[in-house]
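One chain follows as structure tokens, the form predicted on its own.
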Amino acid sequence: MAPSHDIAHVGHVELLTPEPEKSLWFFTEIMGLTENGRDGDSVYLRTWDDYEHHSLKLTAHSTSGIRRTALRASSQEALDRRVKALDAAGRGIGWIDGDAGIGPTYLATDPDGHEFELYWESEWYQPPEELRPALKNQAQAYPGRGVSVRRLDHVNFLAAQVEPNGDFVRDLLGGEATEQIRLDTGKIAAQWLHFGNKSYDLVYTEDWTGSNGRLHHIAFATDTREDILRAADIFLENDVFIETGPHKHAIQQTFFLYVYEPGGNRIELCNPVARLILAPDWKTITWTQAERAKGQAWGLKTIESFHTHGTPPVE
């Protein structure tokens, strides 16, 4: 079945960190966000195609994590819709007034204690003049620093049980799930969920800590595959922790690297080479466990620390 498209799209995450001014200049000098304003012990930071007022609102914190993924629905009416489902169901908390750049805002839960915001009222950014781009349907001009990173992609969530959440963001948000893992017992380890045509916004992947509400990583987008490639030596030059990639994953097709930010959190540099899914009637594809014991496209395994490392961490 083809999504509602009462989401849009991924609007921005808010992530912890321990170590907020070493995180603030991974996001910035080494991934290449361009910073566009500061509240309290929170600053927000753009990817230079993103058309919103932020992709990432970082905050210190004691401790690592994700505290909020916001979600920007299609209309007003869009969200209402989606408010109604969410109430009726138990999961709504409420509404609060919007934060930096977008309107009132909708707060919610997932089964896993994961916490979304929904909204439609956003400012589009307005660069100032050194940021104007030389097209005028670029958002702003390409910051030519770091990795230069085009956009925020999505989200992959640890969840103490897959198919709940899966469930949810079907149900309540309107999306469908493209890929799937399932084990031999029938358990759903993994799913990956879409709102519109890309092929994946959110992800849920079993945590095998057992913990709720935790984050596996934050994706940003690349023009190219090569630029993965080049990002890793920039990693490399500037003591970035690399776990693992680049390679290509078999699931989704997606070029990867995932690497360490200075406060402990996943991020993935992924290149989805152009992979949308146009059909309506897409039919989920679902993986064995067997399938997935080959590891990933070009037979590279899957690391260990990709079931447990999580954050916030666990004892």
Contents of the next structure:
There are 4 protein chains.
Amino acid sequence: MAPSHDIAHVGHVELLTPEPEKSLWFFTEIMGLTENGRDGDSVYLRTWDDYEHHSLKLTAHSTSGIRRTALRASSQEALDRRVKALDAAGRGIGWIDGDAGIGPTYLATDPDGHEFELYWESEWYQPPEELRPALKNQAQAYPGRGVSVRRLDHVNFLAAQVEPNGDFVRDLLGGEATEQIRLDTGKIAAQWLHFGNKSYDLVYTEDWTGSNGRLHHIAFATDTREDILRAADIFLENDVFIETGPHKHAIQQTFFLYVYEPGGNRIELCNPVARLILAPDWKTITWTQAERAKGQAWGLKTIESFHTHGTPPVE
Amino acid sequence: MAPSHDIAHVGHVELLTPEPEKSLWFFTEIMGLTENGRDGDSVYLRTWDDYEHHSLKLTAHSTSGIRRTALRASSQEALDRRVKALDAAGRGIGWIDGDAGIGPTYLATDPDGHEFELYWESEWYQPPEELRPALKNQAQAYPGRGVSVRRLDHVNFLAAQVEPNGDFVRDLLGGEATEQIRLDTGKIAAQWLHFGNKSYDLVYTEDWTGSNGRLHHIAFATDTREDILRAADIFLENDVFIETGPHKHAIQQTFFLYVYEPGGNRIELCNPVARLILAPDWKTITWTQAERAKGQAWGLKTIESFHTHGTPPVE
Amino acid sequence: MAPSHDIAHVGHVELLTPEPEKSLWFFTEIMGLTENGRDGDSVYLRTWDDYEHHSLKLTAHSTSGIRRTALRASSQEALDRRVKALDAAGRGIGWIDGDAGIGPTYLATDPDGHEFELYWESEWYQPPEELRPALKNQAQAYPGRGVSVRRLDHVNFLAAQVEPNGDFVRDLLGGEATEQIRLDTGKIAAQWLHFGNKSYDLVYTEDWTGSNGRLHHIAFATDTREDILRAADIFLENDVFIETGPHKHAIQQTFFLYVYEPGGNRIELCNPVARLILAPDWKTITWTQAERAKGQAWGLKTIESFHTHGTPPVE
Amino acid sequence: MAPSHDIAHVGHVELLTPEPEKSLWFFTEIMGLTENGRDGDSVYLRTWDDYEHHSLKLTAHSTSGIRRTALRASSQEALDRRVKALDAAGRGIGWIDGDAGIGPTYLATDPDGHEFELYWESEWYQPPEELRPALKNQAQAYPGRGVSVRRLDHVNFLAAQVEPNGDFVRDLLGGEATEQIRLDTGKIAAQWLHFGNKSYDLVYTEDWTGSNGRLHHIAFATDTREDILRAADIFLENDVFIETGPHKHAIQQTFFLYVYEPGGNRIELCNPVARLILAPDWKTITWTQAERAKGQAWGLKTIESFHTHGTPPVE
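The structure above corresponds to the form predicted on its own; please provide the structure of the form predicted in complex with a further copy of the same chain.
Below is the whole assembly, all chains and molecules, this chain first.
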């Protein structure tokens, strides 16, 4: 089935880092994001194709991980519908003032404890003179610095149990699962969910440590696969740890590269080529345990740390 | 505003050609489409990423042009809503049996006389053994023959008056205009409209000859810009007329290449890189006459034939 | 030091296959080579950028492996100098008639037993009408079929001892080593040698089985890295075994992909980006055992079969 | 015929600019070159793949243009041979001390008055800690700043008469012409000459103004065509004037983009894909006037300013 479209897209995330200066260097100099203000221990950062105030709120903290994932509703009515559903299901926390550039914000948690914020009102970004783009249909000038990622693409959570969290996204947020892995035991080991034509926006992967509320990775989209090959050289030159890739996922067919930012959080660069889910009656693709064991599309074995590294680290 | 999502996407088009054998060679050997059945003077063709029966119905005819553009609704209810609206506006023609693989189909025309068909029921394509893809989340094996385009991307109509046709798409089909050109006289010279996260699905451009019902081009999406550079070499080697490109449009920022297929219809290869319209409150970008006069993104002047060549040709 | 330039380039190789029909399918349909005549159990095949009669002589045989590597001299005088040197060193076998399109040919062997042929006279390829290129500075029309590799790039031999074979290329053929691996024991485990501005044309790698005369791989160059990513999809769809890649070598920085053709021989697709050795006083780069252990440029571990799989197989 | 190999490659050029600060910004921030010292009104700049002290000497001057083109000999003996030939032909000026990092340098002029310097001794670049590359077979860390061009590729001179200058390169420097344009009158309108496997290093184009000693452009090579598409966006965002491209030349098949640096000199970004001249008996390709009139490979017409803009400008 098609998603309900009540949620338009992932707006931004708040990422925690115990190495705030190094993480800031990574996101600005290496990834090419632009700073757009500060608030306490947090720095607001934006990709050049983001029309909102920020794509990433980077917050100094005692450890790593994701504090919150922000979802923009498609309208005030859509937001009201989602809040009502979350509240009825006992998953809502309540309203807060939004972050910089963001209107009234409703907090909720998924069953695994990851915090979400939903909002409708959002100020469109107005670039200062030096960041004004040459083409008026673009939010900000292309930076040409480091990787220069286009946009925040998706968030991949770790969860002790995948299925209830996928249900949460489907039933309470109006998303749909496009692909999933089902083990021989019948257990869902991972699920990819989307809100629009992108083939996924949120992903849940089973946390082998049984912990709650952890992050597997956040992903930024580049315009081309060549941007990712070039990024690999930039990471190599700047001592950014490359975990695996570049290669092509069998699941979702995404061209990928995984690195750890200096704070320890796993960051993916992804390029979907021109793939979109246009079918309004898409049937969830289910991969078996045997199919998953084959590794990535072109035969690369899934790296062991993919199942063990998450943030914050488990003691 | 966000589109209503009642229309999911452009499903297929019926293209007319006075050179059926040569056009078939072009679409199969050069573009890499796969034949999927015939019906009278028509051949059904499909791109490898299409989940439906066909992307293109190629029909032998006395002249060139587009006979019909098929839009898939998001559900039976969505289809009913659109039919009711079209009927009420006097733009409906009535129900017919659908083409191969397609259920009940409602015909309508835009004010300029271009024929549309709307449908909900659609058989999912089941590839024969030799076309079965290696990855189960893909409709058909990647052909590796000629350009190997991924999908039908959009249709660009010529119209004597752009604005009433854009209104038709917005008011009766639930689309929205993402970008447009407004002349100094206030007249809308071109409008780009979309139904989902793709930044455009249907385009209207003013027909300087004042004719009705003509086609500017249909476009196929490739996965990468490199596919388009490679395609240019394939066209060069096979005497396919290249009209303009490869280059990048300022409007919509699409990387493009325009050729004429042997029947005379203009065909675009397009690559959107990773650009999507995610904002639910996107404001239509309006380009002025002076801005349009600057040409394409990297300075290429718009080719003269862009304003004169359409199909069928005008006597 | 700069190479002597007596050898201009690798002209072609003769490859043996126990699966001649399947290997022929691989080289023509998947790799995009063009057949250019037959002779007994052999088929002559050519890449589209090859100016000579053939790039590959594919010969049906009881097993796999490489029968001969052909080197074109830079002139008759250069050939005479090389023959004299080979003869004096006792490595020459004698003159034979050349293969189709090739003049008088001198046979010799390296210390490990790999057979070489040296020649000067060579007929320039004249394409038939249907293969005539659109641009006159190109040998043959770009095929647009499968991977469509540009040229034969290099040959990588296995040898029981690397060093004497590298010396053979340097002292008797006038090549130079651009890079090499030296183990902690002082032993040279691999050596890359070149004859012109390409950074390598012949490579010797230590054969852990201690066998003689075996092949590690032959490599074909593509125009872009994107061609290699696209090739990976073509291999995947056509059940061609992908051994490792795509990735970037640390040594020589080549972007690579390794597959086995149906006869069992390892084939590399390589793209050197724009890297050339222009320095006439290039100093051989020596990689230590510890550096080699780090794997490829972006961290991929060297696959185990890289040290064990060669052709013909060892009983 | 093959070139003599006495000249190894173009080492560097001295470029004149009336806008030294803006030109320096262009070459460092936009093109991604690295400063490597200053000398009076000159700044030494280097591309990251250059093994020598500098690729470009940028000198403040009253006007634009090229002061000198430096060619590195293949050995001391090769240098001596060239000096003897130049001297005998009356084209030599004499010996001077070399620039920073360069040994004894011999000056000469081509018939049109362009100044050349020939040298053998050259200090290999030793990067400071912060510019040390991750891979030891690379001269300097990849900058990831702006376009990040790999190397200086070629110099294209304007000359009142092309043929005597081509003869100069062939007879006195040991180069060879790979391609040329011959007008219907028999006059050579342009000639591309090379010293190694690159298909051209020096180019002469007829100066329609009849002036002497002018520059058409200098070119920098990128690793990929995608680098050039990305560069076009960087130029667009930074108000660098794009004259023509990106497109593919019919002659030499180079993928190109031409801009003017702030001092007025035309700069090309070029990517040769994997094309090399390996044939030792390459026959000069001659394009007719009619063939040249067809424009570039994919049909782009040659821009008018290509025949009129050179530096320094003609009053």
